[in-house]
Amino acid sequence: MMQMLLQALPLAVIFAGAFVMMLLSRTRTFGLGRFNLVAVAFLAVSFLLGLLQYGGSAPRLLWQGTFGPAFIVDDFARLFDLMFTAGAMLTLLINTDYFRSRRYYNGEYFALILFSVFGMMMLAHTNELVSAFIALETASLSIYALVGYHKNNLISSEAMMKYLVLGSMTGVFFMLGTALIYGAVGATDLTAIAAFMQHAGEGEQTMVIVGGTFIIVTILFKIGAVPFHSWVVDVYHGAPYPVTMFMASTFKIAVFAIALRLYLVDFATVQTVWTPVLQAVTVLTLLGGSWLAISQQTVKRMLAGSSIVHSGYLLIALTSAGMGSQVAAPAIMFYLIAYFLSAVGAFGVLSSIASQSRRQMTYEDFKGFADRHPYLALTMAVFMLSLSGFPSTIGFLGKFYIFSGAIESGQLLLAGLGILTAFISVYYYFRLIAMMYFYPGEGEAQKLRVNLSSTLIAVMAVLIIWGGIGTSLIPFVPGADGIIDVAQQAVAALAVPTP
């Protein structure tokens, strides 16, 4: 009982600190820099209690006796955890000039970021497709809000109001297949749902391949895989920096966290039956992922363009781990991790530019920008460099893996497919470097604030680089290599857990 409930407590915190900051919201002598720091403890003592807990102890179900078999507790589910909280952390701490330089910041966006950080905690954890929802809708529901906090903004109101209607609409879709999976399972924990599917014959599976389909469209339409993408440009546009940069950096992963558990282990053996399927998806979000981002003139929409893109070299990575490459499955938990650290770095400079300016940032605006700001145009260059898969960077090694594992699984077309999107984004992503660096702007150049979000941008900077070259350079720092045998420790964890 003792050790169940030291295994839920980084969960446990994050619930705790979001009820705290509900309730703090209405006190008003708390200032933005409190509310800012309470939240970020919070989300500090869930991310070391997390840490100190990775690693080295069997996968386990919580609280059998009461729930069945829906909490899992694994390295996979505490590695996520781990990005969930760290993307939190940063989206704060990084965020503190532009949320100064906003008056509509007050105590219920923390609450609100906490219980996001809460829902996608309970995705990774969960085992079974009731809580699975309920986990997704808690995610959801706060981003939603998060998007339109700036009520005043027309295009925030906009962009929440689609991204509520569509998300609802795809949460209907999820609820479904749940519904025809229990019918032909008679319940809908994973674990039940693995050993049926290992058993059925191919007429009793019907049922339950129809209903992970509609489950496979919500988690399709939430990662903006083509064609069901038509909501992210304009929610990234007209959600605030720090909300956009959240989303990016840990909501995406988070549905993630779900799809993986489902399809290489749930799923697994019928894994063939939606690969053919997921192949022209992903043919279609790296060609319209690609468009997108070509065609857009602000920073900001050429990043939610590309985030498509990315998605589109996920799914490669998850048709190939269904067609039998041991490369795949570590490699999307790489490309999550690589990902990761390239978007929010990206983002938190737009956001650090952004607390001193009140208008979207195009390419014109970046003219020139190296000579104003020299150094946050050299982090800027190194997270566009990571993103377009530049040699020595994390996101190179990130498409290394990926396409290593198309080819092993014989998916030659998408691996060629993948590597001329990779070579198209260099467009998209060098130009903004060039605009940087290559054209003269106006104004003088600016002496650099060393505050905490300069600071951050430039470790996230550092640990790009590092995860490129830095294998051996340092004794027992661990770099690319590292990186790697943590993805597939945690990939190894994945299993039908012991009912």
The other form holds:
Amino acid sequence: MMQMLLQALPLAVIFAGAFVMMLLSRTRTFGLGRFNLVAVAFLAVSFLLGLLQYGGSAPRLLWQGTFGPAFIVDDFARLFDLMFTAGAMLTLLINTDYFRSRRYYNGEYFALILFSVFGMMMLAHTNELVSAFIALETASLSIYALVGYHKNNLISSEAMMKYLVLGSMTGVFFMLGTALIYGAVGATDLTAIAAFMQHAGEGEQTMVIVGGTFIIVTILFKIGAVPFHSWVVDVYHGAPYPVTMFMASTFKIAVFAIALRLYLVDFATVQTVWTPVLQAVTVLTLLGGSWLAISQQTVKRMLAGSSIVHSGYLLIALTSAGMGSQVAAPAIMFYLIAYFLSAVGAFGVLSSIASQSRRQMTYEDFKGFADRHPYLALTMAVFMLSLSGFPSTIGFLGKFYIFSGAIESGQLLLAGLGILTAFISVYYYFRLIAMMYFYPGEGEAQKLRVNLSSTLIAVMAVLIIWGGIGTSLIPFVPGADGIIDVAQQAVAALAVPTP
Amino acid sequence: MMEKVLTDIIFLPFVAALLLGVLRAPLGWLRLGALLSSLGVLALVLAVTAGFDPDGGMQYMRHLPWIANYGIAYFVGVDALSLVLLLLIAILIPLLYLYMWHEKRKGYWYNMMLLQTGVTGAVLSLDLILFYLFWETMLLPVFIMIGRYGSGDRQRNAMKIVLMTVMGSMSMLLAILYLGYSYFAATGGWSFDLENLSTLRFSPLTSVWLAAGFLLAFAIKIPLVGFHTWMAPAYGSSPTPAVVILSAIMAKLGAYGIWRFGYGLFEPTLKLYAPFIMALAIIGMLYFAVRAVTENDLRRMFAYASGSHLSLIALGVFVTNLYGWGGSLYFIATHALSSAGIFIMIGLLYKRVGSISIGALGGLAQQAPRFALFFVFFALSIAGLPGTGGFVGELLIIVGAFKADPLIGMFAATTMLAAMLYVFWMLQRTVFGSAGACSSACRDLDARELAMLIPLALLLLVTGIVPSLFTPIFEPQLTAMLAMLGGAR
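Compare with the form predicted on its own: the form predicted in complex with the partner chain:
Entire complex below, previous chain first.
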């Protein structure tokens, strides 16, 4: 019992934190700074608890007596937990200045962030479809509210409406799929479904396949895969900067957590049915996302468009994993870590600029940025290089693993297309570097404001470089090699049968 | 100590840049640090050369695990091929630092130091992923130098060179990944080690497209005609040191890559490509020569001239006999020296006159005789004046081409004639003739400028007059490689 409690503690801390923040949000005596501090404290405790538990132990079900097989604790989920809590902490810390400069932020913001982190953690831990739906909706609902957090801003409200209506629509598909699967299998936990699929005849599988397809539609919508992408650019654009950062860094990763688990554990036997569909979606996503990213004028929208392309890369790996590549599943984990670092960094820079000025931040606005803010520009350049997959950054290794997985599974054309879109991405990412560095800046170079957000951003940039070239020759410091080991270990946990 | 020397050579400039950057060195320290780092590299490279055994194949190797799960290693080594390029880089960079001694923009110095690490690393890498890393990262400083410190439509031209070269590298990356996977499929373990990968055998169709992946990258870097559209704009917009690096070093890396990776991995397939590439090279030699004749801007003129000569080098690489190969390698070195010389002279001219348009110049000889002397010398060395190193290289390639096929030989010889044509015509209008833009304000060369030009000129003379000093360094290896190709046939 005690041990179960310990296992559940990282989640429980966040859950408790969310309620505490909700209760506190009405108090007038608390300033934003203090709200921030309390929220980060909860996240940090959860992060540390997760870190201590990480590694080694066999997967086990959480309170099987009460919840049945609904929740599972394994290294796969724990690694995701770490990313969510870290992402939320970074979001809060980097944006300290930002929401001080905006009047519309108050205590609920922090409660919503924590609720959505809780939903995402649940999603990573879930081993059953109904709880997955609940987790997904917990995370999504909080995010819908966060997107429209700036109530008086029309763009923000419009983005929220768009996201809410479309998101709820597709969320229903998940439930419908679950119902169909329940109809066929008589259970909704992944282990039972997997067992059913292994022994069922072809005719019996049909309903599960149809149900699974509905579930895949929801997942594809949440990661912004083409043709379910119509919301991405507007929602990313309309949401306040910290929320965009939060969505890009954590929510997308959370959806991949459930996608990986479903795809690798549950539906493994019928991957032949979905692989062609996923391949088609991948092609559309890569090309459509690239087109969207190229055609944007503001940097935030470009990053939104390019986040679709990154979903496309991840889909390449997902199909490769389905086609028997050993590399691909760890590649997804690694790529998520790489994308996490780069996207958090890039959006962090954007919102730290936004906290000082009210510009739209088009490409043109970045002219001469390197002269005005040499250090911020340098870190932004690092993030852009990493996102474009330039060697010597962690983004390169991420693409390296994904493309080698695609080649391993025989998907040469998809690998080729991925490389083509990576080439296209050089254009829109380097365009920003060019804007920052190639034009003289007006006015004096501003001194670097050494504060928490600039320090964190710098740390992320260093991590990105280290993740790309780090050597394990230095004792006690894990190199680039170490991260892929972690990813492999996490995915290996999925293959271990639960007791 | 000596097994680490290549690592020191690669990373000394990078570490220097990092230290100076962290210390926020003032300009004086910065340029001193840059110069000292490059001289340190030069000393180390000379030590390597002194201890180099021409019959020893790959030497000074160092192999460290990097990303062990995927067999990616930090694997460097030097053989005769890479030694030639290594020497070139080590000699040219300190001279370029002398050229930019009064350069006040700090980023310029940092970029040059990073660039040195990039090109040196690419030359010495024996692991394909490591090679790719350096091959790509050396592009960044060039991108920044053109876009930030260049002239003309620099932003656009910087973007253009990046996009075109990245397009090539991406196709190479796909081929590299496929090679690594094939090794995995064959042996059960990943590897990107050049030696390991060269043991793989592919079906003809597979190796045709794999080779294409690599060749596209190299063809763009060289550049062969058709893949050259970035060249003239980039040369035109670049600041002088970047032009020198582009033409003297980076373009040569394309030819080097064909040798190292093309012949190393897909020798039989390369024979299928040879007729096409040789045809492209011949078209390039003539087409670029014609463009050079009609060009009025000095820098663009020599950009095209350099394209013409690089096509000749590419031709030599595909003429698989000792003359062709020896000539190409020799010409790689000497053309680098003479093109560095001429582009530095053009840079100096621009600083003095403010114009490098051939029509506006004239009468250099009267105003600045020493300047004119060096200018004429380097221009003639580009045209392959007997007694300069360029002549030896070109002659060897042409002889090799004649041995392979008299028709190709004749085309190759035409390049030399065409070069004479545009160089003499240019000289006549700039150095002699009536005084143009270069009026009495035209300073002659000062001591610092002489200090960077004299070594180049001396090296060109020595390589031109006593080639027998240098050929023994690389001939044994080329003979051995050719013998292996003969064996494979």
